[in-house]
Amino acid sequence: MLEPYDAKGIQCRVKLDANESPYPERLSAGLLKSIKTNRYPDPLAEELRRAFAKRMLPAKLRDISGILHGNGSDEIIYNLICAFGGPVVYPCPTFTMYGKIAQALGEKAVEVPLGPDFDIDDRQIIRAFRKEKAKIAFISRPNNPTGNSFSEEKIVNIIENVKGIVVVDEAYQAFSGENSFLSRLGKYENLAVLMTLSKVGLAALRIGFLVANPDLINEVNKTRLPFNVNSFSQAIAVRALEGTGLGEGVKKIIAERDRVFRELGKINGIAVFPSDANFILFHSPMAEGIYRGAIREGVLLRNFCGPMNGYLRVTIGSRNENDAFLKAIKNRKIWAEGPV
């Protein structure tokens, strides 16, 4: 049975649970003013996709004919799975969005459970592959909710021995040391990218982006909705990409990510993973008393349950957020669960 995206909406002072960056764009009336709001957005986005190609792509990708517009990447999750169907195939755990779109078009979600590292099974999503006749596997790197980097080599095994797209899903990339698979496109016709912008400070614009032969996004470009990013996003979008907030921001968070993950190894009662991306996953025996103390607390983290039963992801946010985090967490008397 298909069930809602679970977006909790428990309110917190600090809002750690949904890897949303604490670093918000700065609007000037004059941008706002600029927009025309009788009139319907520029279907093609151009201006915007020429301004994500100079600013996040390579210049030998900056052609826009190989850059696809999203209202935000699960809408090109959507367009690319209507363009070339199904059976998807995906590793577990991971975004849940891949498979709760696959199901809702119909078609069948193949998850293919991650080794005790959290790396992919390279062998076996090529196995699923090819015994379901799959069209599409689904690869986030870095993973969310793990926070590591798959293996570059069992990615590219992978592109290399299925007949079929294999999206590498890149939302976290910024915040990641290791190679972007953009380098790779132009090897791999049946590779493609994708990209957000909210994971750096644009969670509010809806705004991602497809990369890949173009070819390959006009056949995804069939399925999109016209005018299906709205004015105000594509001019705050083309506005932010032209500055040099959402570097900064990305800088900051990566050193807090660093500071916050040293004080959670210290703490006894709780193993904590290294990771790629703007989020720390962690666990420990007393996880739902930890998330339902901090909430008590006014932290709000992410609480998993089924196979991920026992984890929490914590979002690294602004240094006086992740201190309250860090203050909450460290009080072990929080950690006896009881109501909120």
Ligand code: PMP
Given for the second form:
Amino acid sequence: MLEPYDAKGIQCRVKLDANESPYPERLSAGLLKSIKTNRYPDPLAEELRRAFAKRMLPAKLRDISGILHGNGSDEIIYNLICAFGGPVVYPCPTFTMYGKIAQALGEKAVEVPLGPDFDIDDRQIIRAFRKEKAKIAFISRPNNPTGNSFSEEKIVNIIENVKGIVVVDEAYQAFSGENSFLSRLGKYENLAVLMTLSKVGLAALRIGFLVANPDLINEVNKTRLPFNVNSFSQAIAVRALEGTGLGEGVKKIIAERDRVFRELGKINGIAVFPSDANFILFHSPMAEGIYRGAIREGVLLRNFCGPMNGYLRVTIGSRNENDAFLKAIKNRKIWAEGPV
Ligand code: PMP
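Since the structure above is the form predicted on its own, I would like to see how the form predicted together with the named molecule looks, so please show that one next.
Full assembly next; the chain just shown is listed first.
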């Protein structure tokens, strides 16, 4: 049965559940006043795509015919499945929207368990893709919620051995020391790289991008609604992409992630997993108690059910927010399960 996306409405002082950035973009009144509310937004978002290309892409990928804009990158997942159909293959656990959108569109969702160390099982992905005659594979790298980057050569193996589209979702790439798959776009016609502005401080705007060869982009663009990104989001994002704030936020988050990782590693009863993203996954037999106890202390984490039962994910916030989280979790009294 199709379940809605699990975005909980729990209000907490310290919100570390949704992989958002703690650093908002400053808005100027002049910018807001320049927007004409009586006009539709630019349907092609040309200025936005140009600003994105200049800021986020290597020089040889800046032709905007190879860039598609979406109302968040999850809208582009929807567009991709609309355009190419299913079955849709992806490793598990991963970002749940690949499966939910496939199902919502009446397409088969094929999950392939991750291998040891949360790495992707390339052979099983290729086998499943061929057996099901799949059309698209989604690979989140770094992977949400495990936080690791799958082996580059395993992903290359998948791209080279399936007859279909491979989408490498680089939503968290800004926080990773690993190479982006953008540099391989020239080599593989069936590769597309999915990106988002949501994790670097602009989640409210709902802006994502797909980067691929112009023919692939053209196909996906046929399923895009004409005015999918509104004028406010386009204008604010262009200004943010031209400024320096986004990159400064990312650097602070990486430094804090490494500190939080070290601190979590000192706590008995918790297994913590290395992360290339803006969040950290950890495991404890007391996970449910920690989750509930943290809420009582004003800190909201992300919990999981099913195969991820016992795991929790903490988003890296500001230094103060991370301190609040660490103070809560180091207090073992909160671990005992109790009402929120
Ligand atoms: N891909 C991954 C791997 C994600 O974790 C998320 C958000 N949690 C998204 C895509 C969607 O991001 P957005 O729609 O905000 O661009």
